[in-house]
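The chain that follows stands alone, in the form predicted on its own, written as structure tokens.
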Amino acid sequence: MKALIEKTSSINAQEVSIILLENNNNISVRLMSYGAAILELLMPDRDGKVENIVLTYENIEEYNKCSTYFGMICGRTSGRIGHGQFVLDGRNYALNKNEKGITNLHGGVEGFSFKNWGFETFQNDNEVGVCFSTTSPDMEEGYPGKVQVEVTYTLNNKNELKLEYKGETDKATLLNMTNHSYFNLSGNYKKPITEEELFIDGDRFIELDEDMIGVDVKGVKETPMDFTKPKLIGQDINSSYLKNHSANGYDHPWILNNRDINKPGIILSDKNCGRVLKVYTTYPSVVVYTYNYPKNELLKGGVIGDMHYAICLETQYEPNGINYPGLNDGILKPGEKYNEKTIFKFCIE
């Protein structure tokens, strides 16, 4: 096992840190300190053939301000603020509409994937990871408090990768971090997502408006939305259920059934190859995104981004919890200790 500084290079001028962490069995990730992303993941298929199972640039450079937030930490809040504006205290904050000047997304313009973090490397004889650190100042994108996060990624030789996120604040805000990476488990993305299989255990999801905002919790029951049992993500992905639902895909938050760090929340399969990742969480949601909207970004190895190439798990509290009552809010306050965890189990069948 091994955790080393790889190289440096540079983005916007910054310099920034790729990190390698590798266990014993073929899986190793690599980590930037911009954005405390997932660059690379490689692991091995059923025939022993390590390839990259997540969505990469082939330029660095690219993450600068990326919209598609490829591998990043997203915060302060995951997803979209309604009308970019809440009430907290009995007071309401506005917050920067960073998308389509209507939304906060993923934390607003300078959020949390677009810092450059500090980090430290950790090793022992049974796991290697990374410990990235950044702070938010107060009112930044709108935001109260002074908010300081930790997320630390450990792999183990379980081929288990875990996310730990931790924050404190100095007056009551709002925090909800998470991970968007975008998953493709056919290795060097061969093909895809719609051919890969997906397990849910939730019986509910976000229903969305038009400008992609929750506006409503329904049952899955007899729905395209209903992953209850495994199945194709392509099964349903271009029914007019979906086109009426305002995505060109999946972009949905799905209410997990349990919140339990021992038992799977999500699944994903590739049949062909024999991947399997398996996602446990003690967030309440996952938000599954099916890379919609592609930009024609160049991918590592020269490959052109296409549609539904990829899935994002983006498990956190529900997105705009705070503006609906009966999810999650998200706020976090002075003395409160944010701590929330998510581990990729990366299998072989």
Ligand code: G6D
Contents of the next structure:
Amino acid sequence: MKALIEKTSSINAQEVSIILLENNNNISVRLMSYGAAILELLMPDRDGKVENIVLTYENIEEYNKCSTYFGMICGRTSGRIGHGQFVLDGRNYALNKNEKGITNLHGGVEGFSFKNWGFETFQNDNEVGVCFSTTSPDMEEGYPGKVQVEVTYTLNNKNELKLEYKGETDKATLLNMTNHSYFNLSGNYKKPITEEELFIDGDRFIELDEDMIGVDVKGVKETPMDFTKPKLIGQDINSSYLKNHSANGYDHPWILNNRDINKPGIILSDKNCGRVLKVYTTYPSVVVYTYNYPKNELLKGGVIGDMHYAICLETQYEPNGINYPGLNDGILKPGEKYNEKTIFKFCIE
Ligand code: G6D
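Rather than the form predicted on its own that you just supplied, could I have the structure of the form predicted together with this ligand?
Up next: the whole complex, starting with the chain shown before.
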């Protein structure tokens, strides 16, 4: 077991730290203080070959205000807030509309992804980890309240990477954090994720409008959104429904059937190499995004990112819930403790 500050680098003239976590089973995670991000995630396949299973930029400066959010923590709110506005305690709030001047995406220009977080590492016989922390001042990006947040990554010898999200505020506000890693279990993004199988324990999804804002909760049954039985991601990814509703692939929230941290809500598997990722979460929903809008990102190893070469499994409260009665609204009040967990468990079959 090891937790060490491997090196420092520079992003946007800020010194950022890269921390390496290793367990006893050849699984290691590189984390970065900029965006409290997962930089690399290395795990063996069934033949013992250790490869990276997330998209990683070749050059660290690419992470500066990147539009992909590779591996980063999103917040204050993840996903899109419709029209960049919401009403809270009878008051209208207008957020910074950082996407086409229409919506607030992933917390805006100064969202959590683009902060250089403080951190402390920890280690004991059974686990190693890093606790990242940062503060967002009152009215930053238009959100009320001074918010203090922590995201703790813990790697253990059960091959679990646990993420624990904590937060407090001095005024009622919105908070909905997630991790925006792009997974590809083939290893070093050799193959598209269309050849991988996905299971989502969710009978309902949220349909999107032309601005990618969730507008309607629908059942998955007999639609391309049904992953209640493991299905190849490529089976329906080019269906007319998806083409008509979200351009090039999946980019939707699913409402999970349970919030039981002991039962996997999502399972991604690559039968070719034997890698399996099981996701457990206390969050009520997951946004699944299949890297539909690549922009020639230069990935580690000199590979150019290509469409459907990764899948994001962003566990969170339903995006835009504040504007959709009946969904989790993501409101955090003074005195309340924001506390949600997600576990990525790495298996070989
Ligand atoms: C695109 O629509 C997608 C989002 O879901 C994703 O989070 C972002 O790219 C990185 O805007």
